[in-house]
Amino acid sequence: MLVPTTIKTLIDEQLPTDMRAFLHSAGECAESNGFRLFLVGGMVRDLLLGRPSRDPDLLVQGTDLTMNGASDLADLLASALGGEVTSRSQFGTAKLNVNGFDTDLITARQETYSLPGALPDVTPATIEEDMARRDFTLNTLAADLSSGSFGDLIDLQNGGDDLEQGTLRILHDRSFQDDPTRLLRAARYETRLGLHMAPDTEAAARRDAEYLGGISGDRIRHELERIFDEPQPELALGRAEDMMFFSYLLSTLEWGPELTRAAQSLRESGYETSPMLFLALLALPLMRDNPEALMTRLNAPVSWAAVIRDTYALRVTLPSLSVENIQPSTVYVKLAGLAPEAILAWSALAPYRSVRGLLLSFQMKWRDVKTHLDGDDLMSLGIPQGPEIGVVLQELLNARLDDVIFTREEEESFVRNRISSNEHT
C-alpha cells in the first residue's frame, strides 16, 4: 500500500454523502472564523486502509492558542449546521452531533505527565506539537480541511511509512510510561489492523507493563470495553496475555488459550458473542475472593459486577447440575436470574458434556418459557389473591418446562384440578 499525498479522492469514494458534506462545511466554517481544522486519528488511518469509518475526529487550532478552540468551534458548527454540542471536557475537547453522527473536536494541545499513568496536564499547542504527543505513529496522520488544501495529508511522524509496512510504533521511549493504557490499545490495534509492533516498541511494552498496576479502574475498563467491542476480541485478549498485561492488572487474572478456543467455538456455532461474554470468559478462571478483587480493580458498574459475580456463582453451582436425569424445572431454578453471558461462557467450558448441554438448553429454550396464564387468570379461576398466586404460577411454569402441559387449556385444567384436589383434602 502506497500512502498518497492527499486523501481527497478517498473521502469522495469511501465516505457517505452526508459525511463528505459535513467535512467540507466544517472546514469552510473553521476557515472563515480564523481556525485551522484537520481530520485526524482513526478515520484518516481507516480511509487509507480502505476500512469503514463513521465518526470523525477533528483537530482544532485557533489563531490565539487557547484551550477553548474545540468548544468555540463546536458552538459555531452547531449553529451553522443545525447540530448540538453534547459534551465538553477540561482537556479542551467537545462532542458535536450533526445529522445523527458524532464528531469529536479536540483542541491542539501538548501533554505532560506528573507521574506515570497520571492524567495529563494540557496546554494549547500547534498541530505540529499535538502530533508529537500522540500514542502511535499511525495515529499522527492528519488531513487538512481548509478549502484550498482539502484532503492534503500531513505526516509529521512518518506514520505513512509505518502504515505501509504494517508496523505499530510509539513516538518516544517513555510513551507507555506516560499512559499505560496504550499497552492495551497496542494489543487491540495489532490484532484488529493486522499490524506488528516494531521491535523497540514491543521491548518497551514488555518493560513497562508493570505500570498498568497504577492505572485507575475506570480507565482500564474503558480500554477493555473497546477490546470487547472488536469483531474478534479474543485475539486482542490473547495478545495482551502474551505480553503479560493481565498479571499486572490483577495477579490472578489471565486469558488462557482455552478461552480463545471457547469464544471461537461459540461464534462458529452461531451463538451471539456479545461484548459482555468476554468479561464472563475473563472472569471464568477466578476462584473464591478473586471476583470481588476484580470488581474492585475495575471499579465495576452494576452490569459488569453482575456478570463477574454470576460467572463465579455458576462455578459453584455446576456440580449440582451433573445429577442424572435432572429435570428442566430444577435447572431453571438454579440458573434463573444469572447473567446470560455467564451461562454461555460456562456452556463452552463446563467440565461435563451433559452439563454443557443443560446450560445451552436453558439459554436457548428454557430461559424464555412463560405460562399462558397470569395472576388475573388464576383469580378468575378461583385461586385467592395472595401468596398462593405465586405458588401456582411456579407450579405451572415447572409443568411447562418439564413438558407435562403445553397449552392454555391444559394450564386451566391443571389449576381446576388443583383447586378440586384442595377442596377434597
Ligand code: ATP
Second form
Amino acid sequence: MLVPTTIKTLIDEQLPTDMRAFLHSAGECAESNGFRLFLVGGMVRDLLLGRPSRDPDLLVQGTDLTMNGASDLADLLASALGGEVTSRSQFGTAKLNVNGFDTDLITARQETYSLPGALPDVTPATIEEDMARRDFTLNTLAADLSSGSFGDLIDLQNGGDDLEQGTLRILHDRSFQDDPTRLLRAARYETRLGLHMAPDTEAAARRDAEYLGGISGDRIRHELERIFDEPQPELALGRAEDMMFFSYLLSTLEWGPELTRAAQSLRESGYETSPMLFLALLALPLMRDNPEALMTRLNAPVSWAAVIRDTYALRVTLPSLSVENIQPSTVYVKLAGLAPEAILAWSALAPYRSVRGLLLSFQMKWRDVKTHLDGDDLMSLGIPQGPEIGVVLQELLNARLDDVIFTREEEESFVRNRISSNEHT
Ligand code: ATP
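If the structure you just shared is the form predicted on its own, then what does the corresponding form predicted together with this ligand look like?
In what comes next, the whole complex appears, and the chain from above leads the way.
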C-alpha cells in the first residue's frame, strides 16, 4: 500500500452515498462560514486501510481561534442539512446527528498537562497543533474537506509511512506519561489493526506503564469499554497483560491465557460474547476483598458493579452446585438474579464439567422458563388472593423446571390437585 496524496477516490469508492454527500456539504457549509474543516482520526485511517469505517470525526479550525468553532459549526450544519446537535462540551466538541449517523466535531485545540495523567488544559489551536497532541502518528492523518481541495491528505507526523509499515508510534517520548490511557489504546490498536509498536514506542510503554496507577477510574473504564467493544477484546486484553498494564491498574488484576481461551471457546460455541462478558472474565480470578477493590479502582457504576459482584458471588456458590442429581429448580434458585455475563464466564471456567453444564443449561434454557398460569389464573381456579399465590406460582415454576409438568392443562390440574389435597387435610 502506498499512501496517496488524496483520499477523494477512497471516499467515493468506500463510503455510502449519504455519508459522501454529507462530507461534501459539510465542507462547503464550513467554507462559506469562514471555517476550515477536516476529516480526521479513525475514518481517514480506516479508509486508507480499506477497513469499514465508523462515524466521522471532523476537526474545525475557526478564523478567530475560539473554542466555540465546533459548536457554532454544528449549529450551522444542523440547520443547513436538517440534523440535530445532540451534545456539546467545555473542551470545544459537539455531536451532530444527520440522517441517523453521528458526527463528532472537535475544535482544533492544544493540550498541556499540569501533571502526568491529569486532564489536559485546553486552548484553541491550528490543525498542525491539534495533530501534534494526538496519540499515535496514524491517527494524525487528516483530509481537507474544502471544495477546492476535497480529500487532500494532510500528513504532518509521517502517519502515512507508519500506516504503510504497520507501525504504531507515539509522537514524542513522554506521550504515555502525559496520558497513560494511551497505553490501553495502544494495545487495542495493535491487536485490532494488526500493528506493532515501534521499538522506541514499546520501550516507552513498558517504562511508563506504572503511570497507569495515577489515572482516574472513569478514564480507565472508558478505555476498557472501548476494548470490550472490539470484535475480539481478548487479544487487546492479552496484549495489555503482556505489557503488565493490569498489575499497575490494580496489583491483583491479571488477564491470564485461560481467560483468552475461555472467550474464544464461548465465541466458537456460538454464545454471545457481549462487552460485559469481558468484565466478568477480568473479575473472575479475583477473591475475597479484591472484587470490591476493583469496583473502587474503576469507580464502577451500578451495571459494572453488578457484574463484578455477581462474578464473585458465583465463585462462592459454585461448590453448592456440584451435588449429584441436583434438580434444575434448586439450580434456578441459586442463580436467578445473577448477571448473565457472570454465569457465562463461569460456564467456561468452573472446575467441574457437570457444574459448567448446569450453568449453561440455566443460561440457555431454565432462566427463561415461565409458568403458563399467572396470579389471576390462580385466583380464578380458587386460590385466595394473598401470599399463597406467590407460593403456588413458585411450586408451578419448580415443577416446570424439573420437567414434572409441561402444558397449561397440566398446570391447572396441578393447582386443582393442590387445592383438593389441602381441603382434605
Ligand atoms: P478508533 O477507535 O477506530 O480509533 P476513533 O478514531 O473515533 O475510533 P476515538 O477514541 O474516538 O477514536 O478518538 C478520536 C481521535 O482522537 C483519535 O483518532 C486520536 O487521534 C484522538 N485521541 C483519542 N484519545 C486520545 C488520547 N488519549 N490522546 C491523544 N489523542 C487521542
